[in-house]
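In structure tokens, one chain follows: the form predicted alone.
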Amino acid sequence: MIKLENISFDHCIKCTVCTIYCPVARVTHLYPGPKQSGPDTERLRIKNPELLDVSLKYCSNCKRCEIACPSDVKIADIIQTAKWRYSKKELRIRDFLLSRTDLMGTFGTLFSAIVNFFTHLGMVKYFLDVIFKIPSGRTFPNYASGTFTKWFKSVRKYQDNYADKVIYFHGCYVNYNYPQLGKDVVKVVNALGKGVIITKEKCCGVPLIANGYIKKAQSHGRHNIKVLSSALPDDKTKIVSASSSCTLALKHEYPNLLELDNSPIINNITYITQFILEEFEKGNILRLKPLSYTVAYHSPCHLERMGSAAFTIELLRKIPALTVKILHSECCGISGTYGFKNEYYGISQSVGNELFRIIDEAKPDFVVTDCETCKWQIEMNTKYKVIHPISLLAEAIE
């Protein structure tokens, strides 16, 4: 049955610009491109679900096809929906574990010293490669010794001193791997004269979607919509996130892919750099000290899909003495859990090679990007440290 509200594939004019722009199709013959896997074969799948194109699995859901499409066809959504609606369900322990970020994060932070030590051992990597099909060449992010939510309890009472508040959707990466970024967000928001509220959020659902656990992702989405909307003191309060993928999920994946009603929060959600720039425009400007760095900025795919990369670039340019080199728009290749799977690891690395080359040519002091998985991929494949733009801004605050 065709849903009349979901026939954007019929707007495809077959210009093939999405295929030209697709980073996966560029490096492997195994994927014919988003036009064929998306709009072209969706018409056939509707008539006969058995006409499944196995190349669907190679789509990394980077959304670059949707960025390029002149007809606003939701190509990546069509492909992801078809991938999990028509494919045979297979239980894979690897995919289960990669998608359960709250479960693995809770365990990882409790035993961070042990987990971090063993996941960097060659013998353990070999075991994960053979048994779980997680490539031995992949570097795992370290777990923190404590969560961001635990740290936030120590500063929660101070947030009540501010009349205006911001709800912060911190995400799994900040909570379990890098609480410092969350601390930097709190520092910047407080410097703007606003308090921070956090909720009992769950994973945004992006890893669950990527691994086919759609019902679980819907459950997480419904929970997040409920707790975020309940925490809103008024219609003007913003819900901010410093993760490009989390923001995309809250704004776009929930209604378009998971078919959830996010109307209670949609008008309040904004990416953190856009929120800060809007405050600057209102005259609420931070006093910033000069930072004499040369940085290379990489715009993540999901941030570009939302059209928000320009806000980060503009914010970086407001830091005195900072030299910003804007890198040519290239996918880093990791695409969340995509680059943690043996069958896609080679493709992931090939996709990112051009970006790694451009970074090396730029010779920055370090790289700046808004995406946590882009950070992992770039740090694994180059010699440069990668930091978030908000951490850079926090350093510049006087």
Second form
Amino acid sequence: MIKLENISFDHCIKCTVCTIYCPVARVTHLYPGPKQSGPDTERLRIKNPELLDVSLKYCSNCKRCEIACPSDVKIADIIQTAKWRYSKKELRIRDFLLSRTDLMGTFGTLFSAIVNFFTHLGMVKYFLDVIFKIPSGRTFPNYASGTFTKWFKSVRKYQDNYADKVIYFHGCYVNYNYPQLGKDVVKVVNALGKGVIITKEKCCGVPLIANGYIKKAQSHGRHNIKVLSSALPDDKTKIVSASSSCTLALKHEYPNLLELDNSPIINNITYITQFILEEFEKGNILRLKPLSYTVAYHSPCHLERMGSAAFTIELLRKIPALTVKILHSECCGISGTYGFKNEYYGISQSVGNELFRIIDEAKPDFVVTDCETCKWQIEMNTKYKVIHPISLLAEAIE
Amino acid sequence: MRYDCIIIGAGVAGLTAGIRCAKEGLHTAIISSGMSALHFSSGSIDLLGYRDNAVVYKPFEAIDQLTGTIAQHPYTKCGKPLIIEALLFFKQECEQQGLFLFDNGNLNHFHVTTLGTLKPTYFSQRSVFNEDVYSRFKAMKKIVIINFEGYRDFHPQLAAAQLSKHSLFANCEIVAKQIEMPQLQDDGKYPHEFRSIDIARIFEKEANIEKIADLIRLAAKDADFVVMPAVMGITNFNQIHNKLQSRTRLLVYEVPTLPPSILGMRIDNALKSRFAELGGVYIAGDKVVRADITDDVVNAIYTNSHPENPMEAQCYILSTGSFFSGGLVSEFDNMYEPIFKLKLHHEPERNKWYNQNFFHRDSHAFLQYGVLTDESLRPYDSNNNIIQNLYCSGAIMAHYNPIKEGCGSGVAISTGYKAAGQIINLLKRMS
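Take the protein just shown as the form predicted alone and give its structure as the form predicted in complex with its partner chain.
Complete assembly follows, chain above in first position.
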């Protein structure tokens, strides 16, 4: 029996606009494009799961097809669901490890010096390439020497000085790889006169979804909805995140893909730049000192999918003396763990080429973007450093 | 977030309005849910192609006549001087992005459709078969219409057969040819899976152009004129066109294909880039779902992605298109405008919406349905009150038939331009 709410594929008028804007279909013909992998073949799969065309595995879930679709078809959701519902399950150690960001992070931060040393060794990379099919060309993000949550314990007591609170969903990247971004978030939120609450969150589930561990992603989702909603002191309190993909997961992937009821938190979840702008509009304006840089802003796919890139652009424009060059919206190609797999590595690099080219053309002092994996991809492929908009804002706070 | 002006819909009307507002220094945002009808268009700009089922050669004379007789027509609300100004504005803004539009002075010209018929239009892209080419054409004896083997969205035999029937081409030999592009099979994909976009991407790779040109030359060496499907790239089409012509030493021109329309995407691309260049904020993939209106003034609008966070502006432009784009919604026995619940011009009885004969000369009544507005393009709400800071433009407007009159883009450009002008004047007066 087909659930009535899942027949958005039936609204597809076969216009092919999604395939035009698919970054993967643009660079490889191995992928027939979102129209064919999504709504076209969904009706076949419903009839008989044997009719699965495995080429849909090339979808990187960037969701640009959904942005382009004039008929509101949830193309990427159809493809992701089909991937795990109909594909043969193979146990792959690599996919297991790549998707367990919290497990790997706990280990990585404990032995960060050793782990970071080894993951940058040519020999180790060669070994990973041959055994695990993780491309040797890929640069690994470093693990931090201590987690964000551990640092946060040292500042938790100051947070009670603020009557108003904000719940911060920091995500795995901030916790294990780059606590500085979390510290910047706390600095900015405090500067706005609000205290920060963090919960015992788990990974939002994005890498689990990408690697087909849907059950696990659902259990993470249920956990997160529970801890976040029970930490909410009232309806008005915001749950902010500085990761575009975590925000997308909490807000959209939970109900649309994982079929979880996130209604207790959906209206509270706000991407951080939107939250700050709203505070500014209420008159709670940060005093910012001029930063005379020229930055190139890259809008991540998942932020665009939420219609939230405009908030970051608007916020950057509020920093005095900052010159912001808005890059033409292009996918960077990494798509989370997608670019960490041998079979997609070439595609991932080809997708990003256009973005790398326009970044070089813009000649900025550095690049600004909201997404951690976009940052890795851009830093690996251009000579520019990539900074999160919140870190820039933190720098501008007097 | 607060703006001076928020435009809902990013088709020809919304983008024209957005460019004009941004150019005047207004803080402007465009919210778009999905790509516009440009992706399905011919890529030519029709001003007024038909009146009373007859072809129009002099569109401005026909507009004079029309504005004198149909009081409610969007062209009447704009007036001829503004329409002329708007068209010039549109042409110049496209030129800023390297998209050159051909016009035939004040006259219409004809472009060849994908089926080989001739259709009156006002602007065509430089690489499209047009009047200028046609005048050079008279002395010529042979046209070769080529296609790429396996490409299913263009049928040169059909186009050739239809074109031969036309009196203009009575003394001309028209031949259909297929060429095989080795690049098509490079990675094991069958050419019949190719759509216009795939071939356009092959054209966009510089290394391929010379090879393709040589194949065209081989297939059409004795032709005076080569016609091919419009696949000469989306961004670097000028260079591709020049290169093809110089290498083949032939006159090579394009005709529109079935969607996706590469010609339409060039316009889409040019207008969006121009809007961004002028500092406009473009929000893609979000849908405006409701508005907050008090005392006939729109306070805020809300989107699908941000149902609780208002987007506010001093003025708003509604350019969400007609039924196809979701600007108007029809159900079994009623129709409505979904965001503001505006007053519509339409017949209540369903059986009056359409004509039993699909190709009837009188077309279909529903194509005339849409939002009612005053002279300044402000719409009426369901209580017949004018909404003070909302303006309408493009296909959502009532009292014109874009198909029957061949005036869709012209109305979009004129009303988009006018709506922007109203807002610019209003905000100037207020400050």
